[in-house]
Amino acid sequence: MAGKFEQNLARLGISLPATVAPAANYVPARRLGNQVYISGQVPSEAGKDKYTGKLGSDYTVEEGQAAARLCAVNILAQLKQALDGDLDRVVGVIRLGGFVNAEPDFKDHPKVINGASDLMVDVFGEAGRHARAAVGCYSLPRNVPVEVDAIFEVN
């Protein structure tokens, strides 16, 4: 039987994808004591970027939120793998770091990263509330519009 966090994902209609190997010299997840650090995840599905371009010219805030949510889904897939398949070992979400590839006059970076933040709260409830950064940048790898990394407390 699936744990409570897996049940929340199912209720949201989310099936976690298979994880993808890193594209460079890093690991996707690293555990240190009771914390798991998840490397930046981009909005990809089945190993292909679903979104490419910038907020403010190619994408609306709402589309950026969808891209950030997909980053969060990929974060959860990496976390599940790091926890040997058991998301119920999560005590809480400590922090999300969000990077938004945006035009110079774009000002809604926090709204975009809400796509990832909202999913963490939807899945983990109060334990999903976290500290956060939402940073605008001029470019991201492969021209994706959003990248999100995370830190979790686990047991």
Second form
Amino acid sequence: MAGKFEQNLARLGISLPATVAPAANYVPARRLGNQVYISGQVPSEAGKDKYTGKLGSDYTVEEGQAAARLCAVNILAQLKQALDGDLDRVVGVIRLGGFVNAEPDFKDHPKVINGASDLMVDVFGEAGRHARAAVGCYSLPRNVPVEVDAIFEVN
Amino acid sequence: MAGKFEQNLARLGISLPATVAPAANYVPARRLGNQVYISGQVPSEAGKDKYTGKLGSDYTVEEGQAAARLCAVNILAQLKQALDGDLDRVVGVIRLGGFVNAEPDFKDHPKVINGASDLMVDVFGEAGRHARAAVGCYSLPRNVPVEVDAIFEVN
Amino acid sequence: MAGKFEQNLARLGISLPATVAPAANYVPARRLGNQVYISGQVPSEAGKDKYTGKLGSDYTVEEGQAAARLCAVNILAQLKQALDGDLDRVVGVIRLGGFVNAEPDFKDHPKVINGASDLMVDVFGEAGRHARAAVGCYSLPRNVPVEVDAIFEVN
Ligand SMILES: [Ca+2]
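Next up, the form predicted in complex with a further copy of the same chain in place of the form predicted alone?
Following is the full complex, with the preceding chain placed first.
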């Protein structure tokens, strides 16, 4: 029987994708005691960037939120893989770092990153409430609009 | 009798403001064992942004330092709230993350973030000496000039 | 007899420089239990910035990688100092934060930060594989092209 977090994902209609390990010397997830650090995730789907462009010119806040939510889905996919498939081992979400690729007059970074924060609470409930910093960048890898990294507490 | 950190704040003439919890799915402070992660704080006062604009055009380094110091005051207000009012439970400041909203030719990010770092040592003494990264952003939430997040060690 | 990490450095022809403590209220390395947080390091050598300028205009990806590698050398120098000269006390590299000073159409931040990530694995082997976030900034201290901070697990 699926644990409560998996049930929440199912209820949300979210199927966590298969993960891809980077062809590089960093790892998607790194454990230290009861913490797991997840590397910055971008809004990719099926191996391709689903969004490329900047907030304030190419993308609206709503589109940015969808991109941030997709980053969060990818975070959870990497986390599940790191926990050998068992999301029940998650105790809580400690921190999200939200990086928004934005024009210099863009102001709504927190609204964009809410796309990721909201998913964490949708999946983990109160245990999903996390500390956060949302900031603007004038470039991101492959010109994606959002990148989000994370720290989780796990068993 | 106020503990030594509270006495330092009083001596500095700093009254920590009442805190506002964000109307969102993230929290201002998140505990993990003996660590507390404080979300990115901006230079707001009495519920309004005291500064909006960019270093290198709208603001001088000195103004940026004052803004960074106000971010640090807000960090301490959130920390005190998270510790149920007892700043004596602070063991030390582990890390500050300093984000400076700046023009592309701005170079003095460390001087700006010193406005926050100096306050931590003013309040906590040697225990306030922390690791840090100071970087430039070309946009920040609501166009504030500085955002600072923090990690503390607590009892 | 030098430990295995020191031997790796020697084999790579890397001599860790003498460290400089910042003339400020932050520290290059901050310990919390079995974690050491290293402050953001820039590509300086012998007390001067070896590189200043932006990726995508002043510097190619290859030049950025060399700058990132120099940041990593400086990280290791600060870490060794913090461990009283004994790099054998390193258990592993937990996370690198990579900040790339780049033009708005620059896309290859991960390739640049690989300059730092690759050094960590060159020195620490599998224990050097870390979580990471690579993002773009439109300014960095003194207009350096890269800044990298780090978290290590130590004994
Ligand atoms: Ca050149």
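Positions refer to the first chain, counted from 1. Between two forms, the rigid core is the largest collection of C-alphas that superpose within 1.5 Å. This one's a predicted model, so the numbers in the text were calculated from it and none came from an experiment.
After superposing the rigid core, the C-alpha of A131 moves by less than 2 Å between the two forms.
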